[in-house]
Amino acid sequence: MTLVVRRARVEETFPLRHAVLRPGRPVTASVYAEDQSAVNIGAWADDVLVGCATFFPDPWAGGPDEPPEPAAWRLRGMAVEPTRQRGGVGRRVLEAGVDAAREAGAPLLWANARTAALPFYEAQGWRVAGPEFITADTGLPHKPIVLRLDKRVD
């Protein structure tokens, strides 16, 4: 199996975004008012997507312990097939969107991340930024986290 990761057409991350952020609900609760203009990545395993994510700028507001960062991007609708989770796909996707708010000159990448995902993320070089809290749309515990661009940690 190979895996394929490149940007993507926001219309090919809809199922997937749907089916593990939003199962249950209408599908207009996947899409969000930034993704025309965003990045798009999305990872196929044999012509079928398994992973996908996508980044856009969105200044951040600040954090206890992070100042506000008007030039950051935001990473929004990670989503990784179940089945294919702790396999790497969502690491390569984190991976090739990083490299794309970078390349953009984006100082600090954000999110608000489910708290059950934080290990993922912090394995990732990720840091909480803030307290938790209960999305409306997901009623699922986040919290928010940064990831610094413009300092390289090797």
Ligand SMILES: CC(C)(COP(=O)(O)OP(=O)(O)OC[C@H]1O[C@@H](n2cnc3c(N)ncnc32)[C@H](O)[C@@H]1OP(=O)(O)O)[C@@H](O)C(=O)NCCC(=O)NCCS
Second form
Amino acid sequence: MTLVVRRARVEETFPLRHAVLRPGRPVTASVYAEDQSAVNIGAWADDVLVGCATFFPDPWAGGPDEPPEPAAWRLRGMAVEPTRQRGGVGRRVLEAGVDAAREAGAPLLWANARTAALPFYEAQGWRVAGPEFITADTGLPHKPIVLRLDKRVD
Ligand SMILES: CC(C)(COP(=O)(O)OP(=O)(O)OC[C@H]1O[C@@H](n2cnc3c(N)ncnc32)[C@H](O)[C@@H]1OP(=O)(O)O)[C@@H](O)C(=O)NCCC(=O)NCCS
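Having gone through the form predicted alone, I am curious about the other one (the form predicted in complex with this ligand); can you provide its structure?
Every chain and every other molecule in the complex is listed next, the one we just looked at coming first.
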């Protein structure tokens, strides 16, 4: 499989984002206020979109052991087509978004991650930064997670 990972127009990602993250919900549930100004990343296999994620500036409010960061960026809409999961697509999409946020000068990335997806994020260096909660629009448990982008690698 040849995977092409590149910036996407957000409209390209809506069908996959909706099918994976908000199935059975109104399509408006898959539209974010920040979409048009965000960095949207897509992964295509043979011209079919199989992975997507969205990254945009959004201050981190702070957590028990991660202080507030007004210049932070946030990740939303991380999704991989079900038959392609655990094939490395998510990792490639996440890496591209992390690179984009770092290039934009973001010192920290954060997200409200589904608890079920935590092993994926932890494998890429993210860490849990607050207690579990249920989001109203999914009914699923989530935890805030962070990835520092300004850490020196010695
Ligand atoms: C979570 C999701 C985006 C991960 O994408 P993916 O393409 O399946 O993940 P990858 O194959 O790139 O995984 C990279 C690494 O993360 C880790 N990982 C990923 N999923 C994991 C899981 N369920 N359990 C343990 N480790 C996992 C592994 O270390 C994996 O490497 P390996 O397969 O070589 O061991 C994808 O599974 C998905 O769309 N799930 C449903 C929607 C969802 O939960 N989105 C996130 C909302 S916060």
